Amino acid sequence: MIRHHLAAALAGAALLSAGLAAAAVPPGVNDCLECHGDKSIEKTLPGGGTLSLYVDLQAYRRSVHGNSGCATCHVDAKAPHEKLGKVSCGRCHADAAKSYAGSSHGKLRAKGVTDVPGCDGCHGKHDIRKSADPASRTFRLNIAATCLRCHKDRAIEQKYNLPDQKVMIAYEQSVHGMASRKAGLTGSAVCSDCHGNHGILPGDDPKSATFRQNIPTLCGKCHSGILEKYERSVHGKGMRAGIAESPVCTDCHGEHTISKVSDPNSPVSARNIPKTCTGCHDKEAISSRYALPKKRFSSYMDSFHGIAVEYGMTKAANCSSCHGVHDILPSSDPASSVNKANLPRTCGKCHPKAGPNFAKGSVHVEVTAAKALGVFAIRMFYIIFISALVVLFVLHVGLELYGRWREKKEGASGGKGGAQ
């Protein structure tokens, strides 16, 4: 009804009377488009550039707000008008506005930093769509591109001391990124699944979902079966007990770079897992602090298993073949796959006839008199035997060559003597 009146007034009256009418009643979409429907409408910015003031009616009509009027958001709009006040989405979306205000984006925004996105930075302006709409910037499959608009920008990364842009762009090649980009799986994790959306916080903030202690819970949102195993493992228990060195998901799998176990470049691939585990288990400080057995890597690499894996025989046992993966338990635990009582079964996964003799002797053989006397004695014997024989060989060969040289010299000088 109001619109009807307005239309009549605008059609019949002079510009001045129209202005008076608008002061009383908010202008409708068609009123605004009188001016903003013109593609060439723009304003000059203080810096010297120009800003287009054109509004695409089609896009607006298709947007989630397309059925309301301009004045719903631009509350101070009248026709014609000077610069309008800021649009506040929080008038309707109070919860989102509240969590945004607490986020790292929001805090910076409050300080007047304009590089960080406001609502429109991610959601758009007149063309905002529901996140369930595949054309929306916040549709699951589009979120990575939306975030990466800023987060692969080197200038921004450097200006705000963020991780190198490669860190985040690596997501595109990760198992999650490939699943959403290539296969279009909407169930695959996108940025906001881990980092949150409006309330996004940096990983070092204890309230952040990506804070180290929160990571197992975070990954467990989707990988709940694995979380359950992890919670029972020595690593999971240690992590929940607040032991800082106890690994969480990302310590082994990586973060943005997470890839499949079958990917040879993955830190948890059969080829790389010994190095990944020994990243902690070869550290003197960690082994000492938690009284863990030492020399796990070198003793593994001395075994045929280690050498074969090093040369690419991935069917040979790596750490996880015996110790397990998410469910690793210390060998002292009767439920552990490497508990002495369970070793025949664990070895039997690859060596079908494995019996109790497999458990007699250490698997990680440390060649010392105390830990493996037989092997140590053989090694000592051979060190002495080989050294002695090599010395004798070289001595004999050297003596013979010396004898030949001496004979030749004497023969030569003798010959000369005879000639004189």
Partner chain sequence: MAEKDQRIADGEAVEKEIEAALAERLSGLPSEQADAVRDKIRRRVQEEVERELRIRAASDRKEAREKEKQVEEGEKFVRFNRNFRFQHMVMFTSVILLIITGMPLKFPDFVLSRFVIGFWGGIQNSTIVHRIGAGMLIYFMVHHFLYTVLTRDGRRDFVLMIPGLKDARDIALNVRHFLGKTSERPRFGRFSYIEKFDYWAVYWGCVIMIGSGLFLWFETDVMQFLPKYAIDMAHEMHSDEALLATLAIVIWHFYNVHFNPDRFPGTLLWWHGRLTEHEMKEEHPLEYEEIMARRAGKPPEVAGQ
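Let's see the other form, the form predicted alone, since the form predicted together with its partner chain is already up.
Below you will find a single chain and nothing else.
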């Protein structure tokens, strides 16, 4: 039950006397403030607890609706009243309301679920501001914090099987999150850029912006030049042809955890690229289905380049150094950087004197008798030779220690005999 007493009228009068002229306040607002200007006014909730019904006039006047009267939203507001009907934002914002109704949030809300955000959950109530206002909850630099108010809540995460907190918090440390939160770059991607605003849908919905086949177009909104290269690549063409295994942006860069190439933990850092590419190219099912060369990772790691990268030499060639990054093409394509005609130029990026001979040998060498007899024979020789040396060395040390033990034992026995 709403408590209504004389202090409410006094509170409303105090607000007006603080420099807010009655003529500047929209019609009917002062009447409402006779009750709602009192900070102690509240109502008892059905499940227990109370809800404050106080309205801060100054915050309301600074809001986007500040020049409207209360009845603009509360259409059934008549004094006196016990309760008011729900406010329908869709009366003015029909398009947004339609999008929200079809969203994940809207569908749950329509079922009576109250722990998903409605309009006021993101925009506020009487203090709503334009999205261009830095004080708005939906200002670009504030959106992540607005979304994380719910998505960092462990109870909500478990109830709706949402990505865990580590994934959500990772955005704050990502290249996008850092650019937004620390550098204040309003052009950096925030939640709504990828997931949408009113029409948010789950990632497995084909209409969702984060549906797998929609991701290149989504990322291309900001990275248009890269999208053009990707679309022409073997991966882009495969993805557009409906090949589910073709990698999209998030397969290589990650989702909320996207970091700079210079970050040692990034999946696209120089040292991690071989493992990232191996995620697909070492899968037997993929290589067999699409007739791809096998054992690319092991043959690379056996090479000078692979060994150098393994030991931390980040300037050594990795997969992207030769095959490209977003513009990867099959070696049979004349435009491919690993086409035989182009290998001298590709290798020449690191080896300035690279000539036609660079294109003659195999790059990924599988060390087997069938595919590289010479290399296989030399490797086996060294394995046997070095193993034999180690065995002989251990045997030599063992015999040496045994001999010294024998001499020490005999010396001790001789000493005892002389004493007798």
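We call the rigid core whatever largest set of C-alpha positions still superposes within 1.5 Å between the two forms. Numbering follows the first chain given and starts at 1. This is a predicted model, so every value here is computed, not measured.
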Among Val394, Leu33, Cys280, Val365, the one marking the hinge of the rigid-body motion between the two forms: Val365
Rigid-body rotation angle between the two forms, smaller part relative to larger (whole degrees): 15
C-alpha positional change at Ala370 between the two forms - rigid core reference, Å: 4.1
